[in-house]
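Given next, in structure tokens, is a single chain: the form predicted alone.
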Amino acid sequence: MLIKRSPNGIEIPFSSEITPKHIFESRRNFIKQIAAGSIASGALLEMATRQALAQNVRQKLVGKPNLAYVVMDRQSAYKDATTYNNFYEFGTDKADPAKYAGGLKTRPWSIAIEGEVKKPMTLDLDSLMKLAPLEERIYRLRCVEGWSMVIPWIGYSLSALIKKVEPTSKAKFIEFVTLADPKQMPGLRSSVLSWPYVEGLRMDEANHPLALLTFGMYGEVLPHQNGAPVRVVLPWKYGFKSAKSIVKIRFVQEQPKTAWNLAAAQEYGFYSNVNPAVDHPRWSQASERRIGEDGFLTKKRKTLMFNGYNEVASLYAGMDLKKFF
């Protein structure tokens, strides 16, 4: 797998750095206006300023440490972990969400739950963040191109909310929907993917307590490039199955068609299990480069069943992991 940097060897910034363009204009238009004499009043001047400014602001969360959900692997560096991401709504490249997603407008905003629900209900972040209280829990996250990294993520199992809404009987599915506003979003552009981008889980997979709905990570609120404000975390499955930027929760009956199944099925499955035995069709599966650590000559590591996470071989008990992959 080839790494793409900067071909002036310059570091991508952390996201607090990184000025979008009409914010960047705005600033501009604004020194302007006070050059011309059109702002005179200092408060005028502090709020022009911090409204220009609130987007960047790397903002502090706090979530008490789940030692049950804490891996021993050395924690991935914070500017790895924001500078090289998957995250098609604003480009394919690894480094664009982190050069084009910092205007994402993450306030307000709000998840609406719907479906084969007793309780469907809309709920704005901040009630949504309040439902349960947040852990920090350290995960390994393996990608489908063959990249792994450690991330310390905040959030709360997504059982939490499943329980709040009440599934019926008829629940068999649970599908996240993702924002896709072209103004915010460039990537969108792009006919790479059938848009918005949709994922999806069993009842089952949902409720497992490693499924985690998660706002935070590196003890902060997420990063715009990760998935900001709210996205969910599966670890045992390759990273494209946990949604980010989440708009709408739906019960369903029947299995969601998928962003990635749709666009090429025969080399992404619906379940996305991390299976060392399971080739992708144009790479192999059974090894992996952990990112930060591992440089091209570096023997690359054995990659784990499950991605380590054992405990949820029980919810695949008896089906052909290479048929269902």
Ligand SMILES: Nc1nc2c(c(=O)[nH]1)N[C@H]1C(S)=C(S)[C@@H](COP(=O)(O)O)O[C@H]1N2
The other form holds:
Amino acid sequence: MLIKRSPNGIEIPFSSEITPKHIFESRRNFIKQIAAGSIASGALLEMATRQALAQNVRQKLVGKPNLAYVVMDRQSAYKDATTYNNFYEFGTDKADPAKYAGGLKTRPWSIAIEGEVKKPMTLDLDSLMKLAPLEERIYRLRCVEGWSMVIPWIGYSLSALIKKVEPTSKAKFIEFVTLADPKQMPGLRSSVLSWPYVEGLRMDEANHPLALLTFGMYGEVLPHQNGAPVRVVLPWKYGFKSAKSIVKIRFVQEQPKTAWNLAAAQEYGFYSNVNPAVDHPRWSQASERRIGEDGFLTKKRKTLMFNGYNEVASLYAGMDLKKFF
Ligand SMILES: Nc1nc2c(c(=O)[nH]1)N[C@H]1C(S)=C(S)[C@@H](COP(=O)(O)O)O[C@H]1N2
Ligand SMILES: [Mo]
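Please give the other form, namely the form predicted in complex with the ligand, since only the form predicted alone has been shown so far.
What follows is the entire complex, opening with the chain shown before.
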């Protein structure tokens, strides 16, 4: 198989190999039609390319395993991680993102970096991916709903990007903004959340090495339903802090108004650190169901403080985590 390998280890297979057979064949028919002069070639090629790009195609992505960030729990099945999702832009059912995110157009893609930085910039996906070496890290991620998974993510510490744009002394928080395109995202018709989906972190949290700017999982580029082409993963916080399909990162002075906090402030605080001692108003947070382990007799797991990532504890020294939940 012909592979173009870029310096950061991304393998770019040729289009016949990344394109599912039926798409490839329908494209070939198109090409025959062009040759016969029945379709204008420019329009045809554009259609064929769009079709291929719009597929949720599996494509290799290599990250060097970082052994400092490997949890010992058994990895979740790829099937579970890609079919049991929260991505409300594509619907609120766990199966919706896998069903409806297939057509998300993830290239070209760029992230605008704005606000309190000395070097505001717009980075296209390729430049963004080359900013630091890609690593593989196996993280637990726990949803506020009380389930968790263990996923091998590929990315680099968000701190590398932060350093590049040189935050000013006024930058106290960082805000992530998800794509909100009603043409591609059927879930935007619902008003469960205010769109675009916005999440945020305090500057020191964003700079913690655990905070991962993420481009892939399971040795492949991110599937659309998991937040392609770029998301964050913050394993010591409830899953909703890990914003998907990011188009804008803003450095700000004030604590950002985040989507879940706007929707229900008493239930979803700004910090949302995993904390078994602070219940959600409607349920206990003391234990969790590990997806893939859920049999009739399977015991729930005890939820760990900071989801087990004790290295972040110093970020919250002296704070009342019942108040700042
Ligand atoms: N833009 C956006 N990001 C999002 C969400 C969402 O609805 N929209 N859901 C969050 C929630 S609640 C969880 S638990 C995680 C799930 O990530 P995963 O599907 O990759 O496991 O994504 C988070 N990021
Ligand atoms: Mo979640």
